[in-house]
Structures are given as structure tokens and as C-alpha cells.
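To begin, one chain is listed below as C-alpha cells, in the form predicted on its own.
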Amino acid sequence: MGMGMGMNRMMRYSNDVPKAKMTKELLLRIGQYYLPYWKRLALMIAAVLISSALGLVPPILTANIIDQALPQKSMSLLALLTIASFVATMGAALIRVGEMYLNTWVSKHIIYDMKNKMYNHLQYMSIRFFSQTKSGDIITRLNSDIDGIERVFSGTLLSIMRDAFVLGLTAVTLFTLNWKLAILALVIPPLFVSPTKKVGQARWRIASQIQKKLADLNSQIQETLNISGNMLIKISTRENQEYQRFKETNKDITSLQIYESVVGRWFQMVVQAFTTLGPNLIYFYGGYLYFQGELSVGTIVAFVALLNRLYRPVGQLSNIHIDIARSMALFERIFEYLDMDHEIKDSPNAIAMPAVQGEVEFEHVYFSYTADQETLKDISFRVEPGQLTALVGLSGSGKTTITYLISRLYLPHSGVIRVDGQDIRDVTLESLRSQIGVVTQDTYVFNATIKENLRYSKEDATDDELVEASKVANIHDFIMELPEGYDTLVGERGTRLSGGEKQRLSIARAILKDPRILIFDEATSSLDSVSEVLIQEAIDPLLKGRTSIVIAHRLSTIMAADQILVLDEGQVVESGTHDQLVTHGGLYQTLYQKQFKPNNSLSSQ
């Protein structure tokens, strides 16, 4: 009963997925991946044609051995025919080795190309895409899906060519031997074709569901088996619940894979039955023709030998159709990502932005993450070159969104953002972002050495430059206390560093980049007092002489600002200096009294 329920559930899963569409456009698109390797492909086709032709030689020579050499008792003819058959067999085998090498070389390079293309395409997808897409799904499509279609390139094309050549050459040879037997032999293969499409569609639907489930499984692995996720699981004592969730998804995948493996087995059984029936029919009808004196014993034997070469490619071509149909699910998932447009990209006439002075201007800017709620509403302000502008406001007021828009991580829905009077939509992303430095609270570091993390902002930085930047950022002494100094691995997501140490590392990175415009999200009071002092000392030289836009949490930064923008529900409700705003009686005065005033807790973003 349990097995029946499981099969019903799997059938429901497979029926939820639309049917495969093996369109001409899709097949042509797949075929384009062969174009860079057409010379090797042409050589492989020639090799397949020659080896297929050589495969016909032994059965024909066998007929000559039976009908001529043996009745004549001619040892010389027997030896000649036997040697020729052996040479043809060995020649075909050697050529097939070359076929396999060329086929493997081409298919591996196609997979290499596809992974490169997918990774490069994803690199330029917007932050919105990564915020809305499970990382497990991205990994599944980049790795599992592309690896899954390798069989199409490595085996399918070669099999189609070989089987088609063998089928065509064998059919012609059969007709040259005896047209009556040839017609009988060719009656059976069409019977293999009719069920093939249904089997292929069923396997395609199951394959689609398997890949979706694999993406879910990869997402759970990604989220729960990293240090941050696993720590939350332990603190929340959710180990058993996560295990049960993993177990259930894994069970579905296993059931689907079992179901896929049995789909079409009945069809293969029918094929086997007909391939067994064929030789018996040839022996029966061939015997009758032999009695009538229309053909020889050797011809009958050759016919049966060639019949295997006829039925085998027909059966294989049927299975190939099923495999191709299954692979369409993977191709469609891959092309779905590749066809996604880059939301943020250079315009056709984009120019490289020259070295900037640092003027930043927002003019009537509107933006929203979702259609039903505006995040920024009619934002207008101007930051002069070298000015320090502090953004203050309650959590969710739009401070971080403003910094995202300056770097063109998102595009405003309306309004204009300018740097040095130039609309940032008219300049290349690289030339804009290369002149903007960003230091965030949640500093990301790679699982690499401190030296490698520092050089991420300036690849050709010398060791002396690394040391100097680290000294300015107040982290050099800490680094030197580590066992391997600048060559120390920081661990996954920088787990060997504290929050304050990671932010000082990020400050050092920004110093190495030496941007004209700096966006800085100050650390909150969650840092210990020593880290706060060290970071504050590192901030001063970082801000000096640059256009700085700071999401401010410290009174010292706010009081030093040339202008303060007070945000509330996506709007700039107040602007001015600290002295102007603190007595104004508005939101800033309230924030100052509750959050910024000495001896009060500092706000978090």
C-alpha cells in the first residue's frame, strides 16, 4: 500500500510539470554550442562514417566464407577472407577510439563554455535577483543542471550519428542481398517509434521535478551547514526539525529517481521481444527462399548478423529520444537563467566617467523594492565635493537604499542621480563604481588570507601599501599578533575575526582603493568599547578630503557633518547642521534626545 501511495504521489509530481517542448528553435540553440568546434566535429563525423562502413564488412565476408571458401575447400580464400574480416574489425575499433576522444574533447569544452557563460552572466545580475533567488537554486543550475546535460553532448550526438549511419548503410546492404528479406526486416523497426514520445515526455516531467527538489535540498544545505545558520539552529534547538525537513525532501528526490528509472521499462521489454522475433522470422522466411533456390545459406547467416546492426541502432535511437526529452528539462532551466535580462547594465552610449571631484546630487528620486510600497519618495539633496553628509533616521526610513542608488546597485523608478553633474545612467558601471568606496556594517570577507582580502580592492597593492593601510585602519597590530600575520586565513565569512576587526579590515580595503566618494555605514553599539574607539580613530583619516555619505550612529560623526539629512518613511523631512536641527523641534531633536545624546544608547540601522 505504501509503495502504491508513493507511486501515486510521484505521478502527481510529474503531472504538475508542463510537457517538454522540443522545438526547432531550442534544438538550433543547443546546436550552436558545437559551432566553435566544427573542425573536430567534421573529423568525428568522418570517423563515424568510416567505422560504420567497416562494421558491415565482417557479415558480408562471413557470407562469402560460407558460400564460397567452404564449398570450394579453398584454404587461401578462407585465410584471405578471415584476415580481411579481422582487419576490418580492428580498424573499426581503432577508429572508434579516435571518435571517443574527439567526442569527449568537444563535449567537455562545451560544458566548460556553458559554465563560464552562466557564471559570467550571473555576475552581472542585479542585487534584486540575488535577494529574490535561493542560492541553492543558483548552485543547482550552474553545477548539477549543466553537468546533467553533458550526456547530450558527450553521448547523444555521437550515438545519433553512428546509429543513423549504421541504420542507413545496413538497410542499403540488406536490399542488395535480398529485397524480400529486407522488406520483412524493415517492417519491425517502426513499431519501436510510437511509444517513444510518451516515454520521453514522462521522463522529462519527472526530471524537471527532480531538479526543483535538488535545488530545495541545496538551499537547505547552503543555509544550515554554514557557521551562521548552524549556530542559529543550535541556539534555537531546531536540529531535529531541520533533519526532518531534509529527510522529507531527500525522500521525495529518491522516490522520483526510482519512478524515473522504471518509466519506459515496459517499452524496452517490447523492443527486446521484437528484436528476438526478427531473426526467427528471417530464418523462417529465409529458409523458405533457400528451398526455392532464391538465396544461399551464407546470405541468410549474413542477414541475421546484419539484422542485429539494424535493430540495435533503432532501439538506441528510441532511447536517445527519451534521453533528449529528459534533458530538455535541464536545458530549459539553464536557458531560463541565461535569458534573464541584466536589470542594471551600461547603456549603448555609456561613457567612461573621468576622475570625479565628488559632487553628488539627487533630484526628485522615487524608488520601491515592490510594486505596492514606495521606499523613497521625492528625494532631493546635494552633496558638495569633500563634504561629509550624515544620514539619520529610524530603521527602514530609506538610508541604506539611498547608498545603494548612488552605486547603481538599483535604479530609481523616476528622478535623476548625478555625480559631478553627470547622470550616472549615462556612464559605465565600472568607471562609476571604481571611484566609490563602500564600508558596511555587515562586512563580507572571503575565506582567504588577510592579505588576499585586502588586495580585493587593489589587486596590485604592495606589501608596504597593505601595512600602511592597515596601520591607518588600526588593525595592523592585531594582524601581527596572529600566528601567520597577513597570511592568516580568516575562516568562512571571517569567523576568526570579530565584528570590529572585520569592519577595520573593510576600512583598510577602502583606504587601499582610495575612492573620491565614500559610503560608510557606521558600526553600532553592539561593538565593544575598545573596537568602537579603534574604528572611530580609523574613520577620521578615511573621511578626510573625500565626499562622504555616512549612515551615522555616533554623535561625533553627526556633529562633524557638513549637512545632516533626516529621513522618515522614505522622505527627507529635515536637513541642516547639528546646531540648526537640534533646536528645531522636529524628528532630529527627538532622535537626538532618545538615541544620539551622550549616555543614551546608539541606534542601529
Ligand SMILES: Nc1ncnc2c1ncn2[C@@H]1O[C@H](COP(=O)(O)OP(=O)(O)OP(=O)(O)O)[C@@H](O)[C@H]1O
Given for the second form:
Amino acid sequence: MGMGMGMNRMMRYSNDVPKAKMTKELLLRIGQYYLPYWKRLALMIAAVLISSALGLVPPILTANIIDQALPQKSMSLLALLTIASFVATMGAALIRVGEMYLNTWVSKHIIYDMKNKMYNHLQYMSIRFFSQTKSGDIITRLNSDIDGIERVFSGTLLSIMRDAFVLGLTAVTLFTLNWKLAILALVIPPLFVSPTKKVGQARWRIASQIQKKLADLNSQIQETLNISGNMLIKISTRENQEYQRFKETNKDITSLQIYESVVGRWFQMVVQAFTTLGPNLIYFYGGYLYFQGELSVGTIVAFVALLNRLYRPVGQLSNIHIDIARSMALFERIFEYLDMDHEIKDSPNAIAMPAVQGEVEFEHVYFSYTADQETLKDISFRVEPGQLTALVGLSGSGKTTITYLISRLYLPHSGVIRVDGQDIRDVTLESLRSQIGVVTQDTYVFNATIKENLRYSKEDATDDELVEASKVANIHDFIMELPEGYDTLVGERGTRLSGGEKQRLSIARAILKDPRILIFDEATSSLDSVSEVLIQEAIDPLLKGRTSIVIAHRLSTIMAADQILVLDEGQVVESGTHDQLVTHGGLYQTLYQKQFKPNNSLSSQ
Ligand SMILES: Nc1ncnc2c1ncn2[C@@H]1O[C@H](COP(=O)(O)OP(=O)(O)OP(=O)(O)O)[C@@H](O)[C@H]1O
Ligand SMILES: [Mg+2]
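One more: the block was the form predicted on its own; return the form predicted together with the ligand.
Every component of the complex follows; first up is the chain already shown.
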């Protein structure tokens, strides 16, 4: 039987008991999230105390019914006691409603605050962070981890408080009723703490294994059931392998869940054994004391009723450390993200960049993505306002990287980058980036309408402006042919659009933004000649009258450049105009012969 096999396999799984520690710092930090809501929290604590105390009243009243009202045959006392018992129970139940409301309100708001804080924090993380982090991990921390700790705020803390209070109050009550019997009642809980603890740990282990497997399953779904992943599967004909992998994980989860529920039943069995043992012992020893005349029948009944109030909190408290450890692990994961510094942020005395003229200057700039490789070495150049500079060079030579540095998406390790003579480290990111237009190598579009995608660069653009920009970018006619025109959804990652169409959409975005400095990373993928012409016609008006830095693959752009920078392995090896460089005998001449020159195999005719 498959399931049986699964269970055996599962028994061999890791033994990872919760490790995360509850430190004072961590607790203080968690406590801070309560601060804005301390009034409601105080009210809730009061409610918990009152409702727990009220819970003790009915058993004591029952003792009085048995010991006084019944022997005295007093109807009025009987009526008074039963009504009082009913009122106490109802009162406690009513207070619990309010308690629940406050509890949910406070914990939901804490979660709300945390999610907002986390989202906004992550938005300002550097591009480096996003290039090194799995998007699945970000989603997990922002959603499930934060949702997971909601239990701490709504459940764990509340139940510790309630259980400890009920336990103490009940113990005191038992002692005031009869100390001998109270000692017997209190001897029992320690007996079942250890088995409950064991079962609790086993459940925790299983639950965390299930969690891990579910994460595997989720990431498989995420990676394989999307357009790019599924296309790769189809092309590599890996459907069967992926199905097997899915089935395997799914099977593990199923057997683990079955096992988990059996262990859960064991837990109840253990608790039941002791909850039955307790009252019987009380009846036995209490009966003996009754024969000795030391105890009334009512007291025995009250004792048994109170025992339940004693054992439940003990059982819960003996497992609470597992809950706590699990939540602390979640807190650690969340705080790990929240504690990450923003690598790139405004310097403390950053000024707003005034309206720029468009001069861009690199002075001895060095940069590397990773410690073991230098991506840009001693880059120095200057672009005059309104000039067109073309960056050329082999793939991987560092062209795109240079443009990242201008927008301050990465920081150079040394050297200075200036715009209008102003070191870009001294101006606010917003004032800098809002004046630079970027058309990237592979255009990103949101899964929204064309209109919404265009407006992303200029929120308040009128419909006329959108049409105007799209006409200039040579994309208007195409948009009009779509079933819903400007209101057409572009699909996940713009899959409804071709590469050339996406790039023209992106050009329209840049036209709308109308920046003084424009960075244009021409797509390397060779476009057909019609798209080529369309893009060419689109970028000419875009480049006119602004400082343009173009990573160029097309001869027409390169020829039009006021300055060509030739990059090789992160260094500028040549610079000048086409006419100066083409006969220079250097890398540019080679590139020209092999790539740019018309009528050769690589350029489209
Ligand atoms: N996020 C990154 N982390 C580490 N290395 C990177 C990263 N991005 C780029 N690189 C490396 O930096 C070098 C320069 O990359 P860059 O993208 O600037 O090249 P490029 O000249 O634009 O090439 P292409 O013409 O193919 O677009 C390459 O060797 C690349 O592998
Ligand atoms: Mg590039």
C-alpha cells in the first residue's frame, strides 16, 4: 500500500525540533506592535480576567446547592443559587464576545500594519536584492509568514494569559475548599505533562514537514504553471517528469496529513485518560474524607467540576513552547527582511535636483556586481546636453550596467557620476530618476490595459496625449487594430505583444515622460525589417533635442551619434565619431565589419 510506504519514509524525515529562541529583545520588539493599540489591549486583558474568574463561580454555587439548598429544602435559596449560576455563566459568555472582538481587532490591525510596513520596506530594496532573491520567498514572507504570526497576537499570548490566570485562581480555590483534596488534584497534572509534551512535539514535527512539502508543491506550481515555465516544459517535453515530481510531493503530504491526524487523536486519548483518572481519584479519596466527616458532598462535586478548569490549561501550557518557537521562527524571518538596509537611499542632506540641462559625466568609475569580478573599470566620459552618445561593444561588455549607474540603480565602488556637474549621490533619488527616461532592453509591462501601462510614466496624461505619444512611437495603428484598442489587456508580462510592439510601447511611455536625459537600450534580438523601420521612426523624434545615451546595435543610430564609446570587458577602449573610428583599425572597425555594416549576414536587409 502506497500510503503505508509513505509513512515509513516519513518517519525517517528530519528531527528538527523548533530552534528559534525567545529572547528579551525579540519580545520587546514584538511588544512594540501592540503600542498603538494599548487601550484596547488593556480592556481585553480586563475582560479575560473577569470572564475567567466568573467561570469559577458555577462550581462553587453547585456545592452550595448540594450542601445547603437541598438539605434545607429551601426553594428560595435554590432559586437564588441556580439563577446566580446561570447569570455568572451567561455573563462570562457575553464578556467573551467582547473579548473576542477586541482580540481580533487588535491582532488584525497589527497584521495590517506589518504587511504595509513590509511592502513599503521591500519596495525600496535595491535592484541587487531583487536580482538575488526568489520572488516566491518574498511572497511567502509578506503573506504566509505574517499571516502565521497572527496566531501569536490573537491566540498564543491570550491563551498563556488566560491559562495561567485560570490555573492560579483554580488552585487557590481548591485549597480554600479542602487542602488535602487540593494536593491530590495538583499531583495529577505533572503526570500528564510529559506525555502531552511528547505528542505535541511529534505533531509539531509533522506539521513542519507538511509545511516544507507544501512549500515545495507551491514553488513547483509557481514555476511550471505559468507561460514561460510551461513553454519550457513543452519544448523540453518534460510533462511526465514534472507530473511524477508533483505526484511524489503530493503523496508525501497526504501520508503526513493522515499521520498528523492520528497523532492528534493520540493527544486527545492521553488527555482523556487523565481527565477520567482525575475525577475518579477525587471521588475515591474525597469519598473517604466524607466518611471521616471532613468533607461535604457539595465540595466533592465542586472539586470535580473545577478539575476540568485545572487540567485544560495545564495541557495547553505544556505545549505552548512549541507554538512560541514556531512563531519566533516566523518573527525571525520577518524581521530579517525588515532589518535589511536599503542599499541605495537618499543621503541625509540630499537636495532635489533642479530641472536638468542634460550633461552627464563619468569620472574614473569602477563597479562590480560580485566580489570576484570587475564589471566596469575606470570609465570616464562626458556627454554634452542634447548630444547623442552611442555605446557599442560585445555582449557582456558592460553597456547596460553603465546605464544602471546613471539612474543610481547600483552604486559605483569608486569614481563619480555627475549630471549637470552635480554628483548624483547628493541629490534625491526621486528628483534624479524623474528626469531620466529609460527604455530597457527587455521591456516590462504590467498585466493591465495598454492605457494603464502608458500612464505608468505620466499618471495624469490625457487620452489625447496617449494617442499623440503612441502615434510618434509608431504603435497607435497597431493598438487601434486590437479588439478593445487602448483598453486591451496586454496579458501576463505582456505576452499578447511581440517584442517589437512592447519596445514601441515603452518608447511611447518615454515620450510621455518627456525627460531631458534618455537612455535607450536597443533590443539585441534581431527584428524583421518592418519592425526595424517602425522602431527607427519611433526613436528619431524621441532622441531629438535631449541628451541621449543609446546602446546601439543599428548602424543608423550609430552613424547619427555625436560620440561613440566602444566598450570591451568593462573598459572604454575607443571613443569618437563613426568617421573617426571606422578607419582606426580597432575594435570598432571590427564590429563595423562584422555587425553594423549593411549587406552582411547579421544585419537585416
Ligand atoms: N545582476 C548581475 N549580477 C552579476 N553579474 C551581472 C549582473 N548583471 C550583469 N552582470 C554581468 O555583468 C557583465 C556586464 O553585463 P551588461 O548587462 O552590462 O552587458 P551588456 O554589455 O549590456 O551586454 P548585452 O549586449 O548582452 O546586453 C556581464 O558579464 C554580466 O554577466
Ligand atoms: Mg545589455
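Quick caveat: nothing in here was measured; it's all calculated off a predicted structure. Positions refer to the first chain, counted from 1. Rigid core (definition): largest C-alpha set, two forms, superposition within 1.5 Å.
Q: Superpose the two forms on their rigid core, then report whether the C-alpha of residue 447 is displaced by 2 angstroms or more between these two forms.
A: False for residue 447: its C-alpha shift is below 2 Å.
Q: Rigid core superposed, CA of residue 432 - does it shift 2 Å or more between these two forms?
A: Not so; residue 432 is displaced by less than 2 Å.
Q: Rigid core fitted, is the C-alpha displacement of residue 421 between these two forms 2 Å or more?
A: Result for residue 421: no, shift under 2 Å.
Q: Would you mind giving the Cα movement of residue 289 between these two forms in Å, after fitting on the rigid core?
A: Residue 289 C-alpha displacement between these two forms, core-aligned: 5.2 Å.
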